[in-house]
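The chain below stands alone and is given in structure tokens; this is the form predicted on its own.
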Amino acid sequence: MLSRDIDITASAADALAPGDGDAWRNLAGLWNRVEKPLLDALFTPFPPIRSGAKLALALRAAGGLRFARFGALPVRRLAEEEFRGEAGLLFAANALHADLSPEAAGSGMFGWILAMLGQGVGYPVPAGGAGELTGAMARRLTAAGGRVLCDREVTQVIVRAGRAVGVRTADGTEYHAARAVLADVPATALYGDLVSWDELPSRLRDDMRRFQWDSATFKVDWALSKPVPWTSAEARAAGTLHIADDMDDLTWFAADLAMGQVPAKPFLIMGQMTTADASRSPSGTESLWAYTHIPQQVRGDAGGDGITGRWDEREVEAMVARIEARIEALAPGFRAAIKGRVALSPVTLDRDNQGLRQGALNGGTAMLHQQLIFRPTPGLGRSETPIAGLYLASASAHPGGGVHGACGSNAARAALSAQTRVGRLLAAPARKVARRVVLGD
């Protein structure tokens, strides 16, 4: 169990192995010296020259390169190396958030960083409901003068002498940027799409077609009748858990993923809402939901039920039949707690959501080789594109998905700063260079 709490949590890593609370309260220090300038080098345009000065400052004690070759592990030799029991299990089921496995170059760092922001911060959500969210952000942007206009969608970007001047919608209304456009759509359909390939560089295409979706997703959300019964009276507190028997559990999970088979045992990371919001369903009730990875491309059916990815309603409940299961074995009594679910394919979230392909959440794969100065394609890993005045601002950029925002915010920044007198003078330029650097153009 992870808690705010380090005492609890060391203490539940020593009860699996003695000695393992002293390792976990060792990762624990090093992330409070380095915490602000990772994070900043992380989510903020590349290069992170100052944060990145001042994480070598902090790291002159615990060594730079070693901490590099940290930031390098797969989580199951971060895992090995550090704990006699099974408290890397922590790291491991929050790497697998992503489509990462555990023997994934980077895969330690990943988890290992969702780990300690929940230790330190928890995993925070809106009170009422994930669109208070949205609405916050919408009430903000209003009250500053701005709209929101929803039901018209964007057919075109409007690209005049190889400048970004505004959108066009299906019913053939054009609306015009002053300043800017930011794109949050997937690369793959800015690039090619909104905006036509004979606007871009020509090995720009050539990327987009060596572009790597993340893993697709299938998600249910329960109506309970009461908290889900769990044998563990640690999960009946939390507001998030993680499903899985052990670290080899994941990698055959991740296997399966990896050879295109829907997998026997799905690894769940569930939400228990009302635990963490009671405002979420009546009193003595639960709003639950889980999700697991789904292979974009099916090629086969590792549990048995002739799953082929048409995801008609035979193949949607031998799915959710699967998840019940991996749930009832540890919470006797759930499925007869069950008032209602409802049920999210790779097809339903893809109809739904036309930035997730299939349920892709992270925009892209979060593997070593599309993060980073890779992200979406080798670049400089920011979201300036090669049409001045367009900003990629969605989770294809730099750093990825996740409820942080920062592609939006260093879109956003990136498209202010352009237009600062100093921004003007070195933009022209600047994309000049890039081009030839990057693109080859």
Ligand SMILES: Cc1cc2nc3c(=O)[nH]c(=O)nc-3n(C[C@H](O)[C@H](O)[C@H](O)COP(=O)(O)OP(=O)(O)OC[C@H]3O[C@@H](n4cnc5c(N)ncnc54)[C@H](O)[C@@H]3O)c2cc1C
The other form holds:
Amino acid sequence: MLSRDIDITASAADALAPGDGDAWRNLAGLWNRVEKPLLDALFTPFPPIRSGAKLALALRAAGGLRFARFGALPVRRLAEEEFRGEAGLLFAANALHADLSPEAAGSGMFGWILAMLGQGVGYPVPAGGAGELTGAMARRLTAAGGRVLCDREVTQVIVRAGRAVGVRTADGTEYHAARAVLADVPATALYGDLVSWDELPSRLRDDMRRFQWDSATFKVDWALSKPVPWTSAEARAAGTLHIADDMDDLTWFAADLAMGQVPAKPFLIMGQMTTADASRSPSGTESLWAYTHIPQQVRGDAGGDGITGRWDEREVEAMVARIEARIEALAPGFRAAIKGRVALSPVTLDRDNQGLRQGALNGGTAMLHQQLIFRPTPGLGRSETPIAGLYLASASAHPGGGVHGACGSNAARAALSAQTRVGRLLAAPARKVARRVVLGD
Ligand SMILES: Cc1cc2nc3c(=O)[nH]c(=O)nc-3n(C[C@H](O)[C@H](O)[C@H](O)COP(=O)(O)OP(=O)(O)OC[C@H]3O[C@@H](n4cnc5c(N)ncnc54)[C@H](O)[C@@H]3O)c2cc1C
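Now show the form predicted in complex with the named molecule, given that the preceding structure was the form predicted on its own.
Next comes the full complex, this chain leading.
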């Protein structure tokens, strides 16, 4: 149980194994020492020169090399080192929001950051529904004189003399860009598709061949006639839930994914939306969702239902039944409360948003080899592209997936600073050096 009240979290950890409450407090203390510079360094353009210097100072105070080792730990090892009981599962389940296994290098840091954010601010949701977030941003843009045009598929970024000058949509309309194009599409859609390989350095093509997607996603939304009847009182009160038996269960799940198998026991990330925000459904009912990961390429079904990855009606139903059985085992009577459901298979998620490759929610793997200066390909981890005036603004850019807005914000800042006098003077030589040094062009 992760509560925003650290006393509650610590006593829940103590109840699992005496002494683990203090271990939790130690890790929360470490977070307090590095939180601001660490988040600044992660959520500003890379390499984080100003924020990096502050982070270096904070890290020295937080243990220097020992903190660096902590950052590299797989989450299973982190849990073993810090806890006697199972409190480390809070980090592990958070790490598995992304396509990280409990044994992956850096998964400890990923889980620790998410858990500590949860400890500090909870897992906030927009009141009234996720669409309110988009709505708020659109209203702000409109108020500043901007325009949002929807339902137009961009099929090409128009490049003239090495500069992005606009976009073309599927119906042939051209939109001129006076200053910059910020592409909120996966790197795979930008390079070689919206921008032809002829316009791009050959090294980038080879780098993109190595680009790794994160896992696909299978999600179910339910309308329930009553809250989920969890046997656990803590689960009944939580906005966000993780469903797994223990660390080994998470490892089996990750191993199934690595082997291309639809997991036999899907690890579930769940949201009890009415519990988090009473406006989501009528009083006394619950608006619930759960998602799990699926391999990008299904080679078999560890669950024995013969799911092939076609995701036809039979396969979708089999997967829904597997997920519902897992919930029912912990909340007897859950199935009887279902008034309606919508299942979103990898195929549906892909169709509804072409930026989601089979529902991959991170814009590319979150593993170490595709993070920071390796994101989306080895480079500077920045949103600038080899094309002047074109910026990668999606989760494929540093720092990756999630509703934090940093990828778009970094791209916007880069585009704005290129408009300043100094920016204009430096942009062309900087791009030339980057193309030579990073892309060997
Ligand atoms: C099921 C699910 C649950 C998630 N849960 C959480 C969560 O709880 N917390 C969290 O922080 N993150 C969560 N995420 C991850 C988060 O939603 C993504 O990482 C984030 O939205 C990625 O932002 P983006 O701007 O790169 O892409 P998107 O948000 O996908 O935006 C890209 C937009 O561009 C449009 N588009 C793409 N190509 C074109 C084109 N050629 N022409 C015109 N338009 C185009 C798409 O339709 C889309 O509207 C979840 C993701 C999924 C799929």
